[in-house]
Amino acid sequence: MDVKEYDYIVVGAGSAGCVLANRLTEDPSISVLLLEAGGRDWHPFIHMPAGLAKLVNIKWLNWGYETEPEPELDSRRLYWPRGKVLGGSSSINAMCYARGHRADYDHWADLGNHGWSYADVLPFFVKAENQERGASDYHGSDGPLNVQDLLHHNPLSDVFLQAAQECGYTANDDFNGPTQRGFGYYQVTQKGGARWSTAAGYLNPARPRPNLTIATKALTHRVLLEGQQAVGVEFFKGRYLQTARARCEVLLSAGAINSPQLLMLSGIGPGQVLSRCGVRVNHELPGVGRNLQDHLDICTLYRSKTDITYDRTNDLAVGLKYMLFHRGVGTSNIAESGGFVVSDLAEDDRPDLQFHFVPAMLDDHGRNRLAGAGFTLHCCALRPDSRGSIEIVSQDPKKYPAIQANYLSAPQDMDLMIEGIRLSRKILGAKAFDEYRADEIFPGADVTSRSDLEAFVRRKAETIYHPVGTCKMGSDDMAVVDSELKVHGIEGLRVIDASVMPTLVSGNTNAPTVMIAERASALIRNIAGYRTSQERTDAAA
């Protein structure tokens, strides 16, 4: 078998992997192989933002995971969509550009992760971004990731923002600026009204480079080890098992589910789990697959007195206008507006609840279409205390791992979900909605007691698609990678994606994942941008 060699092998062409492929091959002397289990991002619903409502049912674009039965959620198996296509989940998400709170990153640094404070990571957010409003202390204007204001929004999104102000909340037109709290429109990763995934922003410009090789529909089986050194990977391309060798490093960017799965399939992880599946233990690393965190979300729905919502939109007319002009409803990300609130339960001055307003009725990720017209308010608890795990169940890489999120295993997380419903009802019950608001669908007007609200949460809460933490960064016994994202105890192997986050950020996770890959690229290439804030200060002095 012809075994090819590359300087770096990147596993996963998602939100992080596309960044790595671009930044590493900027140096023409560096060769990169990029492996992606999914296919090309050709489907038109990927590129038309409002098409995200249809993507949930296109199985070949989506891993379509399900959790194990969740004990605190009526033993339901929750649906976890993840992108299986170039661009990964940045090709199927709602495109909200939100970085989280500065204290999230300072907390990472406080945990012993040198170089990951807010001052350290801000330059990489700026480097990644092409902010159409222009450059500032918080924003860049020449990066690959285009960020723009929505070209279209539903009138009800304005009503929602008016209602939030009637309830005493401040307006905020930049959740990524000096202050996160408040309500406003989300900026989106779009360009000219089209989705701007990392495949569009980072990978496409790098495609012509002769030092980049892209392999799609290539399912990585395991990392090849020689002693405690990663030397390559085995992957399936079609029915055939192939091998590629890495002269420098193997970089896992397969996401919070697949990266820990690959480590375990390679014999790196909790020995008991590996032995149970017949995998030889090459390196005992108990934290692999542990520390799983996710934002649990609850929706409050009302029927609308009018047809102003998106529920009865003419799909043909929307698609035609989009194809001809890149304008109209087709450019909407649907979750157009929202906000961040510091609730009465917050432990510090960081927002602990996030809202996404949808001018349509949304149930079960859009898979359950409700009759009529209405509107939905998502609310998620931003920093849950509950922790879960990912475990392989077989040596076969095609077998999905067991996902046990353990939602609400920490009782205080339920308190925040109940508070989120209370505040959702307060905002949707404001005067601004009087001419639009009909009856309450969920939780339902008769659901008022604590026990009834808890029962509603257990019956209806779902993920809002932000799993992280399963290969956490740190130096404690359960850490998987160090502050340079190198796997503890293994040479030539890094994990670079959302799985390395030691704790969840207070917001959407796509922009932080891009930042992590930008910083990792600078670390790998050992260029000036990798230096920490203290090192930059010392150099300036």
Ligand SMILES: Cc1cc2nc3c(=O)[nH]c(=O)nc-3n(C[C@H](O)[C@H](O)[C@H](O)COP(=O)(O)OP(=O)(O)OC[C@H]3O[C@@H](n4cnc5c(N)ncnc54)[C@H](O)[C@@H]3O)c2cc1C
Second form
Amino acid sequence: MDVKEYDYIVVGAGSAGCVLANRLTEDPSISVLLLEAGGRDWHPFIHMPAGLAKLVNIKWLNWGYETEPEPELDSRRLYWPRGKVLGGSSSINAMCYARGHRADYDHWADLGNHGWSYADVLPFFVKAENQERGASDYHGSDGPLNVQDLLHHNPLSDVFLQAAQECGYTANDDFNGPTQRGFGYYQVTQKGGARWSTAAGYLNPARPRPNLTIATKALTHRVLLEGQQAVGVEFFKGRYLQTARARCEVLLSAGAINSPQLLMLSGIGPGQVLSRCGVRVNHELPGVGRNLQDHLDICTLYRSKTDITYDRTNDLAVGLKYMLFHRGVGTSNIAESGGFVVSDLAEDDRPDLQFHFVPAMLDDHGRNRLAGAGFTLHCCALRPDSRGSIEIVSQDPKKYPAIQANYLSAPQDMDLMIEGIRLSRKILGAKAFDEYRADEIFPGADVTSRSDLEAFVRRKAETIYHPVGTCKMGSDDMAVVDSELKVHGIEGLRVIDASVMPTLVSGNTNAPTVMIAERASALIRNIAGYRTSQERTDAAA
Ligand SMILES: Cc1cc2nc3c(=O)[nH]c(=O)nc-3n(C[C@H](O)[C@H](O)[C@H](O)COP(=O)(O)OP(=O)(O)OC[C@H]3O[C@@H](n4cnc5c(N)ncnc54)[C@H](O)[C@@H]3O)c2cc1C
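Return the form predicted together with the named molecule of this protein as a structure block, the form predicted alone having already been given.
So here's everything in the complex, that chain up top.
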């Protein structure tokens, strides 16, 4: 079989991979092969925002991972959806546009990651963005990632924001501006009321370029190495195992679970884990798959006195209105409003809790439909100390790796979850909710003691879908990539996705991942004008 050659091979067409495919092929002299394990993003529930409630059950769009039994969560296996389709998780996510706190990135730089301070990354958030409210110091208005205000929201979301104000929290209409803290509506990655995944924003415009080849349903098995040089990949497409060669570099953008899996399958990782699975160790790199961090989330849920919520909406009417006019409930991302709070337990002035208000009863990722009508307040701890791991369990690329999130293994993380429930009850207990609030379903009115609240967290806490850190950027012994995202000790191989974050950001992770890929594209293409803040200062001096 003839082996095709490209300048760059990008593995994974998710939030990061679609950005790379677009930005690299802007230069007609660069050829790119983009490999995606999932299929095309034609399903209507991807594009109609409210369809996200259904996506969770569509198995072929979703890897549908489960963690190993979590020791601190009653040994439960937690459900981890991840997108397996063009656009990756940006095709199934909740579309909230949040960048985190400026100090998150300054912390990355303090850890020795040159070029990743807030001043360094802000130009890439701006470059990526098409902010429909217009450009400003914080926002861009000609990037591929469309960001807009929601076209529809439930009246109960207004009630929630009023309740937050009654509790003394300030209103904030831009979590990505000068101040992150406060409560308001999330802006969303949508255009004209339709989901704006990175497939929509970045990949579709690049499709006609002759220098871009996209292969869907192409599961990459491993990176091919010659000595310590990455030279291509082996992937399975159709009924065949195929090989493609990279003249310049292989770029792994398979996400926080699959990028470390692919490194390990390629013999790059912790020797013990590889040897146990019969994989030859090509390069011992102990940090691969370690440093897993995620936002653990707990829901406080009340039954509603009225039918104002989304629980009893007529799906057919919603779908029809959306199809005809791109308006109405179909355009809602359901998690319409929320906020960022600096709790009494915070170590600095960064918010340590994030809230998402859902005007519907949401249990177990929407997989458990509760009877009646109600509303749900999600609260997640933003910078947990607990660390987990991803490990391959077999040399078979189709076998899912073992995910051990180790939630709450750092005992102080539990304190913040309990503080989150206290604040959730306070907000949902405010006067504004008086005419809507009926019984408390979760945690339940009689769950008040510390031990009962802890038991509730162990029984009910779930992921809010932000795993990162498993190929962390840095220069210490456990770092996997350097500050240019090149894999330590291997030539011609970078990891570019959420897995490179050394620490979790204080918010949702799609926009930060897009930013990482924007900055990586500029690094790869050596684009002048996108210099680090230090380089700009030096140049100005
Ligand atoms: C249900 C859900 C809700 C979320 N809500 C929000 C939100 O509201 N706002 C927000 O900012 N973030 C949200 N997130 C998180 C955010 O979407 C992710 O952090 C982000 O998409 C991660 O981007 P990535 O490029 O690292 O990985 P992904 O986008 O997951 O992309 C990885 C891609 O690689 C492909 N792939 C994996 N392995 C292979 C292989 N071996 N061969 C070929 N292809 C492969 C996958 O199929 C996938 O397409 C949510 C996530 C989920 C799952």
